[in-house]
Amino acid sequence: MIDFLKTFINTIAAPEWFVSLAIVVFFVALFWEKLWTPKPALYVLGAAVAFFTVSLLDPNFRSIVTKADNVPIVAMLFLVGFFIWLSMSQAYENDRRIGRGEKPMEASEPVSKVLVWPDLVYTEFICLILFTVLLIVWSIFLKAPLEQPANPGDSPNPSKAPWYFLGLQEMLVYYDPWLAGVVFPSLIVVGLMAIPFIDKNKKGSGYYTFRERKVEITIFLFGFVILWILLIATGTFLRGPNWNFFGPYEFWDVGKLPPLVNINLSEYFWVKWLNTGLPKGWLLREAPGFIVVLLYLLTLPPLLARTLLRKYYEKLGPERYAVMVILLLSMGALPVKMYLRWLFNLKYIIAIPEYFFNI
């Protein structure tokens, strides 16, 4: 029964199945209220720490998640699970007062002055002095993960960024440098400035809801936790030898060896479905490519503002809205190559190497 349990772990730990439930799960808890208040996420609590606990009995699972780089982003889940879940009962507890007609709790409260001495330095002081005692005990009895020196002759397998750039890593997988590496990192600053000059709307501001700005806050939740926590995690926990994935119970054979059969748009079109040779010339062999991004770039943003986004496009003009769409698009790119290249094997979309540009 173990070993069955095991085997279906690992199987739904594939990419495709994984990140599936995942979204499934974020949408379903993010509007199930009751949730978000202490006795159910005590239960959800107690079954996450459950389940770590009787799996640190497998031994592979135990190498991966008590290993001396891989403990605090253990931790880090778990904080994250929390601050999220502190933050939406606030959100859900005053969506509560609004609809009595009460103020919310932030409001409510009485206003108080705060000293920055004693109050705040002395609260400050005795956080440094906890902490340096947390980082001491952490030190003396987990060893700091110290290697050889860099030898160019001998890389290690698999050869990872830090944590806070594997989400990164990741997304290398799916699309090349610049895109991955330049172009996305870059949209996710400008986009993260941008918010108070593209969104103006008032309600929110100094305190907790969701009820009332439900579309910012998934979309702001779904690129955080989604498509960064998880990235984070997936290259932490199921990205083994040659950057291959590996279930949770799973052994990091470095012999593992799926079969690479990655292909790009253009051989979809021209050879499986044309039966024809690639042409010859890029422009014309990447043209099914180039007309796919620019419906993906052109036709959407109409569409959604007559329809799923059409009071946000009423509400701040044809020019705000352009830039939020853009900007949305672009983030949905990065789940949309993911899904294409683990069911359908494609690997660009656009593939030009005589001038280095893939999509």
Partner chain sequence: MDLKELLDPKKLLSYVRGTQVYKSAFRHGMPENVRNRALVVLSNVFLHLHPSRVRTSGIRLKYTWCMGGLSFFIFLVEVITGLLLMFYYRPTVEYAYVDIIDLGEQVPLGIMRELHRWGAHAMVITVWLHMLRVFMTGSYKPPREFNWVIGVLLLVLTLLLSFTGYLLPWDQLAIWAITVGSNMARATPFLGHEGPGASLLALGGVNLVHSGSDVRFALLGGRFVGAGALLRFYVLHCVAIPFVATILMSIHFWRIRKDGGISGPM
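Shown: the form predicted alone; wanted: the form predicted in complex with the partner chain:
Partners and other molecules have been left off, which leaves just the chain.
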């Protein structure tokens, strides 16, 4: 029975299943109001803790999760879950209040202003003391990792970036470094900075609410939870030797070598579909790829402006809409390429290694 469960979990930990499942759970949960009340949250927490405790009995699971540097990531998963629940439960509470024609909780305090001394200063003081205690206990019981002295000739297997960059490292499997390591991170930073200038929704300023900001919150949480936190968890717990995927109960076998032969779009197009050889010049060879990329970046924005995002186009005006839609499409490019890789072994849409230009 246990073995069957373990095999089952190992199987659905394969990325195409695991990420798809996470996306479905994400959307269902977000719009399922009942979930954001104390009782179901306690059930979910209980289930998560139970899953964790029982899994710790498995030696493979234990060896990965209890690695000193991985402990904060486990803590982070629980913290992120808790705080998303905390914000969403207050958001739904406020939505109900607004639905009844009342003001949100934050605006209906009996006293509108309080003295900083003692109320705020002491709250902060207590937070800091509690945190200090936590940090000291943590430092006493968990030694900071130190491996063998640096040796440039010998890459450990697997070699991982610092944990907060594992999302980027995961991205690097699907896109080339100039995109995944430079362009996309820059776009993440610029995109985050652009949020207040793109979001023209005047409602929901300074209080938790979901109904008044459904789209904004959904997009932000999708990026934060699925494309950042989930990828970090994947990179930490599911990526083993040779950067292969391993289920949570699977032994990290250095010898596991699933075939990973990937094929470029140009090969698909010229060799597999047209049965001609690859053209010599790169311009003609990569023409199908260029067409696909240009379709994605140039045709989708006006199309979306007329259909799905019409409301936003009208509200934001052409400039703001253009910025928003380009950021959105770049964000969407990651899951698109991930699925193309998993389902069709697609390597590059455009591949011009001569100029280091691969997409």
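In this text, the rigid core denotes the largest set of C-alpha atoms whose superposition between the two forms falls within 1.5 Å. Positions refer to the first chain, counted from 1. Quick caveat, the model's predicted, so the values are computed rather than measured.
Core-superposed comparison between the two forms: the CA of residue 120 exceeds or equals a 2 Å shift.
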